[in-house]
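One chain is shown next in structure tokens, namely the form predicted on its own.
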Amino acid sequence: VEGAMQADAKIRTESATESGPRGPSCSLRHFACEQNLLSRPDGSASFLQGDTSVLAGVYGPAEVKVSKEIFNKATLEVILRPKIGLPGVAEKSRERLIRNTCEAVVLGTLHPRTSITVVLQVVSDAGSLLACCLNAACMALVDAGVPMRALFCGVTCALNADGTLVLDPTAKQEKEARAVLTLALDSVERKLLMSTTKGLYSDAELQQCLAAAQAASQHVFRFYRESLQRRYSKS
């Protein structure tokens, strides 16, 4: 808890309408989000973190193919499309991670024998892409009205050679980092839903990253609330 409080004190995030210098290493880039952009999906959202941008669309609950039907819950699929070219191994790996995170919070038992499909289109990748995909998927699920037990968000942490921690790193910072960790957390108890790591780090550094990510998630969830309040206050 103390580590989370210290990390929280260090973290500074800009609002969706204002952007500024990143300041200390433990800061988040500015966020921006727009929902209900697309007409065909049941829900859609565009999420921007710094210069990283992802567009998400959610289809369902809808009719499912018999071969994919699950008798007691909805079948959840995630499709990730790169900016250019066809999906490769990296995209398939991210699809699995995003699907596992969504399955942990979506109340699929309320819609058995149906299909919920999340389609993600990478618009620009300037670092922390998986975290941005998770955030876009969550806001699109909310826009589609899919029942969930909690919201979720993604936070990426990078550890430099000297041990310093960088939250929401850019592509350049990820490349220079000794280790990169992406964590998915829920909004109710800040529990860890999913983690994927690359590089070398100690147990203590893992706990440090988790504490920092939990503190950063408060800012992300606050942004979710403000974004939804702005949208529904207009309507």
Given for the second form:
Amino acid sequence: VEGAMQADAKIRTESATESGPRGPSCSLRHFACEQNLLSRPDGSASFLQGDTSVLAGVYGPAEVKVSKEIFNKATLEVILRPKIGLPGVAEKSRERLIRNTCEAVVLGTLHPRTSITVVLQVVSDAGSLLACCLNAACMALVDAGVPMRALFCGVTCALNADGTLVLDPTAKQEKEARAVLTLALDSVERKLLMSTTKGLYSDAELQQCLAAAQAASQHVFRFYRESLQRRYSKS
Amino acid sequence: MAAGFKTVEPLEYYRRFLKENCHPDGRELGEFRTTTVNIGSISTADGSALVKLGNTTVICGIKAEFAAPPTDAPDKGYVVPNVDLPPLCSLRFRSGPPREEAQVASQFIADVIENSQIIQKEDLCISPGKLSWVLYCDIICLDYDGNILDACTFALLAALENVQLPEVTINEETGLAEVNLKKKSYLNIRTHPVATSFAVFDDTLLIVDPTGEEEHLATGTLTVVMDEEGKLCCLHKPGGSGLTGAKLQDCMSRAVTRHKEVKKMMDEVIKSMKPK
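Compare with the form predicted on its own: the form predicted in complex with the partner chain:
Every chain and every other molecule in the complex is listed next, the one we just looked at coming first.
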């Protein structure tokens, strides 16, 4: 029975956005999400954005080491494994970004003295990796049933030398861009939860990117909702 | 009585002060702590600077060595930053491999150097494909009282201004490098990135230059690195409470003012050391 239920839950949902060639207006790449595909973790999700793919698994709330426990909150831990090589300083920095973003939305006070571990494995990297990791982490946390006060999504904006904005850039576009901004927004008020940037840009461009990211996050949240609706409508 | 209240309810203690728009030490919410900078203190390093931001003390030493340039960029040199948070600076750091805090700070400094193009890596090349300079920037925190990123960025900038590289010529016949220690020249610093850090309290209040305790109680932090033209090199917001676009705008304007303050200090320091 459990096997059949898992098979039912493994529905591959396609996003509503177009998957054709990118036009000059900002459009996101084709994305897809699959939940509950791993048997061991409490929750798991695989998020695909174009050719970038990240697999996330969530364990928790589970037991925590006495040295790491916090008396009134859950201890959140994020492990990010790159596709090749050993994790280095850059991965540590990204883990910190993802962890703090999750900490802002997860209701840790409901599970004090426990640990919630999010493990992310990069399956393929074709641009916008950090945003894809954030989306996969969010879907996996939802799949695990961890209480959250809002959902979050990651959006990447690339600014070209002539000032044009490209959302969800590919690896090639990221390389050629003058600046690349990765922003995480929450679903309730579209506030900026996390930001990390590369390159030089002006204040006005930042506000422009923020507005574009807020518009794009609508699509992503709608996709989350549809994906979950399809999953729970069958079982 | 106040000390007791602070230990038992630190957040409430801070809230009382924040309601009056000031810090427990009397600072305004938008005011930075006293900043002092001292350069050239380490004689064995090619460039050095000591920065004190209130109690936070950070020292940066730069050593220049030779290396073969990278194969994919034979006309560039290297700048290798490393931030070290030893057990000396705070109780929370134990001895052992670099903790996450140190790694994140190192990555942040590396990003600032890369994004702001503070020095052109081409300037560090001596002979394309054969020899180039590598600048090892070691930033060590001597006293940790919050706002480490601002202090590290400032220390790095001051130390780079202080670096003097000797002239190197490649001997045609032997192919070896000849170093002329008598002729030294300063690096060409193209931009002056200045970092301004904020802490978010209770999802609404933004304070500038948080101390160690405030960082611990804050619900989020934000660091803005700006150069002189008002361009942003880095907007580092590692999670925490959400911010609206308007709040970000306030942060930008504060960062611009801070840049002016720091630039003035830097100019004074450079003026004092140049005639040598």
